[in-house]
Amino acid sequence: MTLSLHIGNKNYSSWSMRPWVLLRQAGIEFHEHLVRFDSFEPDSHFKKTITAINPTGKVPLLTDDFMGGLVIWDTLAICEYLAEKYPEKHLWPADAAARARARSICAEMHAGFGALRQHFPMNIEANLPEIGQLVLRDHADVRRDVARIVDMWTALLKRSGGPMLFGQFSIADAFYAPLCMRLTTYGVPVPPDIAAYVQRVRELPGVAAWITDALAEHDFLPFEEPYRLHR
C-alpha cells in the first residue's frame, strides 16, 4: 500500500471528507492518518504535524511512496491524481461533455459557496435546524447558494437519470458529499428529488463509513462550534 491520506476530525473536516470518501468508495487502499484539530495556531500540535509534511499546514494531503514520497495537498489535485493513477476506477464520467461539466461543478465547489460554508460549517454529529432557519432568514447570500445548488443538482440528475449526479458515483459526488451533510445538519428545506439525492449520498458505503467514524469521535471543539456552548 503506497498511498497515505492525512485528514482532520471527521466530524468537522469537510475538505478531508472528499478524498477519503473517494478512496473508500472506489475501493482504493490507503493508510489513514487523522491529526486532531487541537488548534490552528502555529504552535499547535495539528499545525506542527501537518506543516512538517505540507508547507500550507492544511489537510487533506495525500502522499504516494511509490512516487518517491510525492505530497499532494490540494483536494481537487488529489482527486485528479487518483483519477490518473487509477483509470480503471472511472472516477470521472466517461463522456467528454459530462466530464467537463463534472470538473466545472467541482471547481465551483472548490472556490465558491462561501456564504453557505461560513454559516453552515460541517458538523455531522449535530442537529441544528433552528440555526438553519435563522441563517436562511437573515442571509440572502446563503439562500442564493442553496438555490444554486438545488438548480445545479436538479439539472444534472435530470440529464443523467441518477442515481448520482452523473449517473454512477464520481468525483463530483465525493466533492458535494460534505454539502449533503450540511443540508442535513441545519435542516435546510429542499425539493423532494434533492432530498432523495442527499439520502442516496449518505447511504453510499464510503460516506456511511465516514459518518459512522464522525459520530464516534465525541470530540467537542469549541473553536469549531461558536454557535454552541456544549453538546
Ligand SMILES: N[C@@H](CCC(=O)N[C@@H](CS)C(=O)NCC(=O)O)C(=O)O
Contents of the next structure:
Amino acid sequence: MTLSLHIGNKNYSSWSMRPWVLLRQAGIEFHEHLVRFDSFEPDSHFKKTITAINPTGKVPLLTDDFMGGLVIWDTLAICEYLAEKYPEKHLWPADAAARARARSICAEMHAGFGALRQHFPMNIEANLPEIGQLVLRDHADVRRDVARIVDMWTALLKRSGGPMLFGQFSIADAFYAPLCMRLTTYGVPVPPDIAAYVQRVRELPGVAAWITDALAEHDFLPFEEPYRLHR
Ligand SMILES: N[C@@H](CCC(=O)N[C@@H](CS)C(=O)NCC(=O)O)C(=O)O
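Okay, that is the form predicted alone; can I get the form predicted in complex with the named molecule now?
What follows is the entire complex, opening with the chain shown before.
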C-alpha cells in the first residue's frame, strides 16, 4: 500500500475527518496512523511525532511512498492530489461549472466559518443542544455562518437534485461532513431539506465508519472541551 494518512482523534479532529472520509468513501486503500492529541505543546508526543514528518506540526497529512515519500500537509491539497491520482473515482464533479462551484465552497470552508468553528468545535460523541441554543442566541456571527451554510446547501441541492451537494458524493461533501457533525452535536435548528442532507451524509458508509470509530475512542481531552468537564 502506498498511501498513508496521519490523523488526530476521530472525535475531535475535523480536518482529519475530511480526507479520511474521502478515501474510505471512494474505496481507496490507505494506512491510517492515528496520533492522539495529548496536547499541542511543542514537547507533546503529538507535536514531536507530526513535526518529524511535517514542519507545520498539524494533521491531516498524506504520504505517498510511490512518489519518493511525498508528504502533503494540507486538506485541500490532499484532496486535489487524490482527485488527480484517481481520476476514475470522480472525486470532483465531472461538469466544469459544477467543479468550479465545488472548489469554491471547499475554499470557503477552508478559509472561513471562523465563528462557527470556534464556538461549535467538532465533538461527535457529545450532545449539547442547550449550548447550541445559547451560542446561537449570543453570537450573531455564528448565526450568520449557519445561515450561509443553509443557503449554500439549499441552492446546491436544488440545482443538482441531490442526494449529495453535486448529485453524487464528491470532495465537497467530505469537506462539509464535519459541519454535519457539529449541527447534530449542538442541535442547530435547520430546515427539513437540510436536516435530510445531514442525515444522508451521516449514513454514507465512509462517514458512518468514522462516527463509529469516534464513539469508540472514549478519550476526553480537556483542551478540546470548552463546554464539558467530563464525558
Ligand atoms: N490548514 C490545515 C489545518 C489543519 C489543522 O488545523 N489541523 C488541526 C487538527 S484538526 C491540528 O493539527 N492542530 C494542531 C495545532 O494547532 O497545533 C488543513 O487544511 O489541513
